[in-house]
Amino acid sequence: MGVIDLPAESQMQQTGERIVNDFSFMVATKNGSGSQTSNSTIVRALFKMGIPVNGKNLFPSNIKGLPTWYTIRVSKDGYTARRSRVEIVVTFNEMTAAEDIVNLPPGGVCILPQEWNWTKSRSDIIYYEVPVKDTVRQFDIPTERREQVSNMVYVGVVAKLYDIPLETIHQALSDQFNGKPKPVQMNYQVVEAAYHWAADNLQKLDRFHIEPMDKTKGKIIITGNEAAALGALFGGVTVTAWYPITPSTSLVDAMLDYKHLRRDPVTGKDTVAIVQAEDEIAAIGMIVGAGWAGARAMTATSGPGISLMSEFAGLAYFAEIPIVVWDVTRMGPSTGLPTRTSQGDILFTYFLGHGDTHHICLIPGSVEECFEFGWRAFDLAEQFQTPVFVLSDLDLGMNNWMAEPFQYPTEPINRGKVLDKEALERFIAEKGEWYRYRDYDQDGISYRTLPGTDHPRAAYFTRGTGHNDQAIYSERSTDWVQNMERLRRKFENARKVVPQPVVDYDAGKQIGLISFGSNDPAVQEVRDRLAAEGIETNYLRLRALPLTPNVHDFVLNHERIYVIENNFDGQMAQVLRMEIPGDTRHIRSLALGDGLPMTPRWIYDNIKRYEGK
């Protein structure tokens, strides 16, 4: 097992050995300087070398100028969680350089521009100074591109110092620019010049090394938002209405990039309509109308957009119209921290809408599940005739993750209880009637027709107001309670159908961990660390709400339960206490909510604190 987040007494002080493929480095630049390209190039190159790698972008919410950081973790053991410490920092932003250098552990590395004439304030770290401006001046680069291309200097220096082959960098650049030769050459020439300068002028003094491995063979690297877009397209989405909001915008951008996958092979026309609405209210209004008409309809947004969508969400719930809403969660309350990650919309989304409303929520924990839930959400929405919310977050949605190639959906599309003309005739012949909101199968799910069905009995009133099971307006208490009981019955039956949790359980272990979403890499890593110290744990990763029956069993079969989540109020712990019968005083909430991806270090420290070891 590799070293997870260690305390300040780092492994570098404990041993003089080489540290190979087991460290993190951070690039500090200014937002809008084009560093995303250079950072992605390094991540792609490491991935091509067969090294498990993960990149996380920490960027400000303004357009340009404020500090941004990008952390790259290489892990020979395949760990991808954010670490609370980095060993190498590329300081290309003078505004944050002092703080970035102070945070380095003893034995750490600082790469910075030579022209700063920076005072070496620490004697226990290693400095590499590189000539950024002089390197770029060698080439005829358009003035408007010089700042962006300047970041390629650190790519070349990092490649030389840490043994990333130039040909691998070139391949990564080619992937980054989709093989376009002009931008590839403009950037690569700077990389190459910086690489050779480092070879001639820098003596490697640190103990960090990168060596090729074979642990990424057959894998892909992709963001959760791109995976979600592909899943929706493979799942038969026909209408997407949206309004831009960080961090969900790139999900719909990816749909636009990939919608050619859904062109009619005969006419060549797109079979999916993607419409930018004037605001989030209009966006969900459009998909409610499309879902009512029989389309597979979705939108993507974040917390502030969910706020605006609440009334239409309640309408879709009560009128029983299938829609899908992706909530790529960011940090609130209010505008909050728009470019920070969070899992703070759980309670809000689960009960979204005034009155007694409950929604099915899917919670992907990997990009593979973003793809799967991209199509599965439509099946559930149509099966239960209800809104389905998918709760992703900024970390999973916008950052690059390694993944297994996605599996083409093998299940046929599930349209649920839809009656076309022939099916309606058979239904009436058998039952002698058909009423829109009558529970014929006692599962809470009624039968529906789609607008335009060519049958005189197919029409009905779709109502967000009180109605009886014949879709006739009613304010009778008995009709209201009967309808609400049916909706609740439908919701309770969903517990058996939603994605089941992933459970690792041994009856001999008394400590249970529960978490969900993008926390999973950190939880998996800390379990290894605890096990190495003799603290054995069971683990249940939630993948959906409402809770499934085996969640109840898991909670009640442990002496201590730790619920690990990335929000301030411990919202999932509240759901567990609310829905699980019996004594739940042994549930302990480990909730952080600092706007950053969860780290193994934080989980480890808190579990050790409560375990008293």
Contents of the next structure:
Amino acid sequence: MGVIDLPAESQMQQTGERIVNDFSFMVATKNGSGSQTSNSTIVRALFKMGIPVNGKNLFPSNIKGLPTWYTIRVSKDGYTARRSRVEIVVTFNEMTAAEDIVNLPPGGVCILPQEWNWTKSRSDIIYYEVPVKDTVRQFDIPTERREQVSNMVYVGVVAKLYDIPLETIHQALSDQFNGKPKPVQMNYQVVEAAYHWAADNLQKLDRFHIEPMDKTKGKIIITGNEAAALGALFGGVTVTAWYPITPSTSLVDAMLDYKHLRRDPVTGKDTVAIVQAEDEIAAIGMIVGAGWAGARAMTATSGPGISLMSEFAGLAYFAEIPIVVWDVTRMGPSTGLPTRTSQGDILFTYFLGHGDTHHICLIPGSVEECFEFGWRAFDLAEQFQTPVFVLSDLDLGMNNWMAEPFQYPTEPINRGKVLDKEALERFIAEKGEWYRYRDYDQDGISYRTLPGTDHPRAAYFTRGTGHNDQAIYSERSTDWVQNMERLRRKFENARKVVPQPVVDYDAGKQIGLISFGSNDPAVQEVRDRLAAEGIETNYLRLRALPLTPNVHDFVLNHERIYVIENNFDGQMAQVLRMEIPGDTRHIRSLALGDGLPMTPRWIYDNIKRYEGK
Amino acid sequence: MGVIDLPAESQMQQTGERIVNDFSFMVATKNGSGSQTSNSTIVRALFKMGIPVNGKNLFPSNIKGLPTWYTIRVSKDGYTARRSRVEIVVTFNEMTAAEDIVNLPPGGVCILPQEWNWTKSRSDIIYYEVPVKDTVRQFDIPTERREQVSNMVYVGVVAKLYDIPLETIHQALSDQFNGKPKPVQMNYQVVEAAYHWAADNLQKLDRFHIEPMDKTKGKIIITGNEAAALGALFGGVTVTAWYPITPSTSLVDAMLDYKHLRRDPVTGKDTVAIVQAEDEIAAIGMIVGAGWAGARAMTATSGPGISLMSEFAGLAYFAEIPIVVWDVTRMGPSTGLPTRTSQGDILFTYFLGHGDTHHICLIPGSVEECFEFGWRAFDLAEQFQTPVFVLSDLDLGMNNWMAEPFQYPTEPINRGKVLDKEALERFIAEKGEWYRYRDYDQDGISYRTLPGTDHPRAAYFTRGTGHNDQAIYSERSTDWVQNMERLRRKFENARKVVPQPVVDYDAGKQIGLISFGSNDPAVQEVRDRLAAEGIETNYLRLRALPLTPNVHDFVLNHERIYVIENNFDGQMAQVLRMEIPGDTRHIRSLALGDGLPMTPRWIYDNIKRYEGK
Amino acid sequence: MATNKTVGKTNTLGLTREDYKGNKSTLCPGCGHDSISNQIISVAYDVGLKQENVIKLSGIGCSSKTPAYFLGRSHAFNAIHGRMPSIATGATLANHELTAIGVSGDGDTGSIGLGQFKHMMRRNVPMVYIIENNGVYGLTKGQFSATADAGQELKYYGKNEYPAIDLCMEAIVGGATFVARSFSGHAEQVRALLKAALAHRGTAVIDIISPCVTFNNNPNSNKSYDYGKANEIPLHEIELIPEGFVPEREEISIDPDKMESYEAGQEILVRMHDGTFIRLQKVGPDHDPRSKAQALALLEKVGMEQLFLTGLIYYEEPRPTLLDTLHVVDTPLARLQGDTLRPPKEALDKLMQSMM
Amino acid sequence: MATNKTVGKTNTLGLTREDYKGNKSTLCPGCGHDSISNQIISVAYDVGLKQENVIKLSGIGCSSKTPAYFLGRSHAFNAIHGRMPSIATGATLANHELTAIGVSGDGDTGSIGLGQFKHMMRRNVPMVYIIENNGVYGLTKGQFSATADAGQELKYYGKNEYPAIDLCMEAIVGGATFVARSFSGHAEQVRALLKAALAHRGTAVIDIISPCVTFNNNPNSNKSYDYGKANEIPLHEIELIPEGFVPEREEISIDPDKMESYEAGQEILVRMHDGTFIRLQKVGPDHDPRSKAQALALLEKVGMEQLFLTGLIYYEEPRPTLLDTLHVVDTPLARLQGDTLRPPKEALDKLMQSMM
Ligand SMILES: Cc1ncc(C[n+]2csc(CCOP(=O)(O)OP(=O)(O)O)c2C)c(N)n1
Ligand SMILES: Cc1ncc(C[n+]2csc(CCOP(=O)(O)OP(=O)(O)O)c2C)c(N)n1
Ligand code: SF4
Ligand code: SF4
Ligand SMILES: [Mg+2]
Ligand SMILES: [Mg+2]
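Okay, that is the form predicted on its own; can I get the form predicted in complex with its partner chain now?
Up next: the whole complex, starting with the chain shown before.
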């Protein structure tokens, strides 16, 4: 992590002026110590003060004891990308303290336990030592809670040093514990004590300040996985089958948490079934069975699960069964880094399954889109009778993001071309027949019936083997090719219907940036910075595969295209080269797969390098 | 199959002249009726007469009763590609007779059972009716053999009509049954009877003639799967784990058949273990375990198996374990057409596994290369400590091909950088250390030890999770990136070492053809034909992925490139567009995925269409 | 589903037996699987099964092809190798009113599919799960499957040196509540078991030895017709008796817990969840299928002595099915419409409010 | 591998106990898995295990991480979730002289890995297979695993409504020849079983209840320490006795076939393939592990009554291992060199000749 921050930021560090609402905290603790509660409390409190804020958790693949870091960025300008540098570090983990401190910029701040008696070897930073043990000892706290509550000490100190009102902390704590008075009180008393201790004992020496703003009014804070779960519940999901895997587990956990939204008030029974399968093959198998039988069915998984789902993905594609698969991507290959973010499953998921298979993939770029694609994915899957993959990632999925309140679905539920008994009767009356895979509308999408349809001609035979348009087994070349051509028609049709990219385009600009997913905040920030330096860029944010036609235009209309992505091989750049019918030599891949969310700094440095300025 | 033959061929049909050694037979029978023996007998007999011959079996995914077709091409010029038209059809299956006959060209021949009393509605073809039941009835044949032996009737008739000496048939039969006199006699008597009946009763009316040549001298006939099995056995395979799946099963069957080559003469024990696993995940898991522990380990499978192997493929890639995986490709997506050929697993296999994974893929274009890659794959796998996939296909793997006798491996077995006890001692003495994933030679390939190495520092920890170069678990970004960069170095290094393409290049020609695998005979034939019409082409036959640098040059040095492949999406063309750093707009994909081996006709028509001539 | 004797040529639904057929089989003539398809057709016709409400599910294999050959008016899903249990789980979750009939092979269930098979039973997915067990992989031309007995020989693949997996034992241990073994050559018993299985609520497993005439019908193979015909030992004759047709007194005539022996001809009456009874008339060795311990001991003996025992091996008063445990609404999930699927705007707004 | 009391601070190989350690554990303090790692270290030290000849294999989970924490001089392979059995199969095939120790979890073995687990036992892959069974998925933060007992409750995921999979029962039915259950809180028994398992030839399965202190240690969970301490019923005390140390007379003192009951303190002597004996000194209910029927009956009872019985549950005179059935040369395949690997040119030429 030897990268430095954007120039303007680092310049700020050199001067002695007051820095207000534009810096980052990092809290270094141990995994499983309960520091998440403290960190979220700070984030929520800042948010309640109207200050744009973003929290990112960098945690190990471990349950208890290994180092974990939480960074909180406050940005008066509303930037939410990861910054490569933090100004204030709360070092509550002795294992990493040396390294955490060494990385502070001059003028930086270190808050640490007094009882360590740490040698303060840097004279260019400010140390605040706080008596953690003594503060907690004052209270009668059950042993198993003590470690977690100790972390409230830094909350109190931070609140005092940076002028976060105690009431706001109290409210934030109350939110955290859903208003349960006992835990709120247990934690709050420690915050309060630390706050007062700091008031009495610490002299504010640093230049960082928090001041209330009004920039978060009407906004919410939520993780992408929670947003996706809500989207699915408002999208009418009826069957979810899953197998636990980081970082997708919290998506299904959120479905369980919000399942009450789908509870029949009269009977108290649910309109959604959530089943923990024995593995990912079974999970996707269950939703393929459910999707076939008429449920809106989904699963959520990550890399290893995607690999295991390959065979079923191909079956669902070829037998034309609607399912929704969330891939909350983590770092691969293989088991890789289960708690690090990545956008490295693009090529593999796009072509998941042997033979000539390819899938619709949606790529949300914000928690709002996690919600939106949460419901829209079902409409697309049922409209096109095909699997829809949603490629989110750990950063988007598991971190807390500020967002506009979600918009209630703008379109009615679309179940696609399903013939129920009456519709089937009408259909047959009109056309004299109904064949499952006949392309009646020349859009590649044929009509399906659901099992249980009470009509003697409703049944058809579903299979992963070759079939003619009557759903009868066939090994004839012509039947095979005809069916594949229909599938291609369908896919080409989907190309026009999937979420279009978000394009910011001005003719005349020579540089086009292409990115997607959780990189968006970093790209947005870097564009502002470049523009400030006179380097104007256009920007296209992809939201789906296959590529929509306007992507071609965007690529071909620029002299230089930078494809910014969070993986090692530059997979999206590869897809662009593969699909765009034209000279694509001006595409340059800016790919970094180091497990961390993209920083504006890295993009900036690379673009500047290539632009030679 | 509405395609017609190459122009010169069809012209031949129109004239009345004698056609010698340049036409095709098709034998239409029922699956499971034992006609394979008859067909192979004819092929072997023709081969023994010195005539270039190729047999292709078009069979259903069924055990008994469904239609099956066997085509035999005789070609004085040595062409072995599938022709889209046949001149002589042996219709022994009433279910398909009408269609089989309708497709005959004028002047064509139909040989069929007398007892059908078939209405001979075409006057432009010649019918030969033969008394199948009566011929067989003369002999005392066990009921369960009767159906198979009935098929010997057409062997006798064909032999008579086309001047195949009875002795040659007898020899061919003898080869078939490994010289066992009883079955040879049982079958031969029927051939002989039919031959004599034909001599007495049939008047030769057609213009097709077989004449002995000397073009097969010193050649062999073999299937690609047998060749691959032999290659593996001569390549020192020690562990094979597999799960039955068409069309790869016969590869492992051949290993069982030839296992005696690897039997210790003293103890009678084998130096190779072949295990039938419970599924493909277990099959690849076993060879990953075996490869790790020092075996030369392989499996053979097809599409659905490749899908199931995804997760382990990624593990083996990332943990750097040598294994060899044969994908004898069949038609997908999904279960697709299990008995039809395809080259449709290219993209999926190349990127098999989530995250940034990619693999070395070898693509044999002949049975000779099946043998060669059979042994070479192990050398590459061990040299690069990585999975090597061999992409064969059903046509190459299961059909009988004429070939040069296989060349004994030209290079000694290469076990790669393995440190045994002594080598490890020397290594440590010299460098003071040995770390499993350190890039001592800057070629991306590090040194490994095998379990059981009797040295206290030999052990290391193998895992699919992130690790530093000491093989210790690490979540550090720098460790991760460093490791991925080494893997990239290794892959780039492999690019130069994998089998180079076979290139036929003359500066000045504007058209470049690119193809691979079993398409080669069709491409070769079409080039001759085009050349005869004055259209000169260069030709590059790919034999491996990643693409070697000279592929770039070939592509960029032509005005027009045609990429000829047997799949639906033009997957190799996609790989070329993706990887070649230059303007690739002149690449045109000629992709046909209809389950049948590529024909010269189809390629010809398409090239002519685009060339506008 | 009540048993009903058909009068004349149509059943209670006014359908002929012909109406219950599927496409023409493409299996080898004489294949055991075809005869099982025929029994399914007969039973469906006999009990007046509503085909529109049936789903036929299978994996891959000759056996798994058979759903194309019966109940042509039922939806079917011929899925991928070994994974039919998960398809069945999902489909019955989506619509619990469907009657699910699964057909699998010994390779499909015992090799690649063993894990899914076991977990399906643990969840008690309501379905009839038929294994057409021939000890080989038919469709891939005769390799050994995991149910081949140790010592068995095949022409091409030689001798099997691994012990057989007993799928009934696996089913019982796995939590199945209805476990039977039969023989495709014993049509009457297959029909009786199918009727009982269709009446069961929960996973009903029927492991039917079904000879592969092409690859494993050598008389010395214990999966062959000849062997089966000569060696089958039926435990009992089986009959399904509709609710109310059994006098209370008879029901308690035998105490399953005492496991005492009973005379040939004596009966055991197994009461099912809906009051239907399975009457088991003893013809073979003592066995009370209501005791898990007895069932396991019996199968242990069967394994040791390579006996070919057929009949209802284990029956358990059904525990809750997967559907029961999930507490979902009574309307099949697949049939829910607009409003039920999407909570109102107010619900979202309220939630958003709470997150501000 | 003979048991040997260590004199002073080194064992027969001249190594200290320290030499058998691995990296520092990163599991939660108090995790049951750590105590199992400690017992492995102790046993390896005690018996003078040659670490260079050991391979440690695992899947994915907290349990599967533990091979990093013991026997630092052994090669290890931390593979993918649920697939360690196939890795073990391949590795022992490649080199049958290796001593394979596998560590898995209840999720790794009982859920995703159930199929591989069963097929490994059927093949009798020679290895010690340890399941660190805590009834939950530790590493993914506390979901139920398939070994959680019906009715058990977890804070976040509520109540488990499915019956538990009994991995010992699965092992016996699956063909394992050495099946034991233990408790990570019962260190002495774990050690004794490990010693016996290491001496066994074939798959030796040890299902060790190993509490997850973070997600499943509530005293009313029957996978908790408190529950285990209070409710464990050891069947016997176990000791491994080297060849030649048992008088012939004692060996036949109990007739396993009669399965008669024996008094507390009485012994059963289980003779192993190499003449070593496992001495079982009765302390709990009657049980002769040499009887499959008894073992199954015992586990059936254990399941019904949710008993926590520990000890050697089943032992079978080893059938041929996978290696035996494959008839491969005695030199480990991984060690074969040039000429043995590649037949001579003449062999190819002869073959080619025959194809002309
Ligand atoms: C993933 C996968 N692997 C392998 C195959 C090839 N395959 C088709 S059927 C079959 C075995 C079927 O055996 P069984 O289930 O016993 O059915 P049977 O044909 O004997 O009735 C196999 C291995 C496949 N279709 N899919
Ligand atoms: C294919 C795959 N699916 C899911 C996961 C996520 N995962 C990691 S560990 C684990 C469960 C481990 O449970 P168990 O085997 O009981 O081990 P424990 O942590 O309880 O010791 C899961 C589901 C994974 N690594 N790989
Ligand atoms: S191969 Fe065997 S199982 Fe398959 S259809 Fe023929 S007889 Fe039946
Ligand atoms: S989470 Fe549970 S199983 Fe994992 S280390 Fe902690 S206590 Fe052990
Ligand atoms: Mg079978
Ligand atoms: Mg566990």
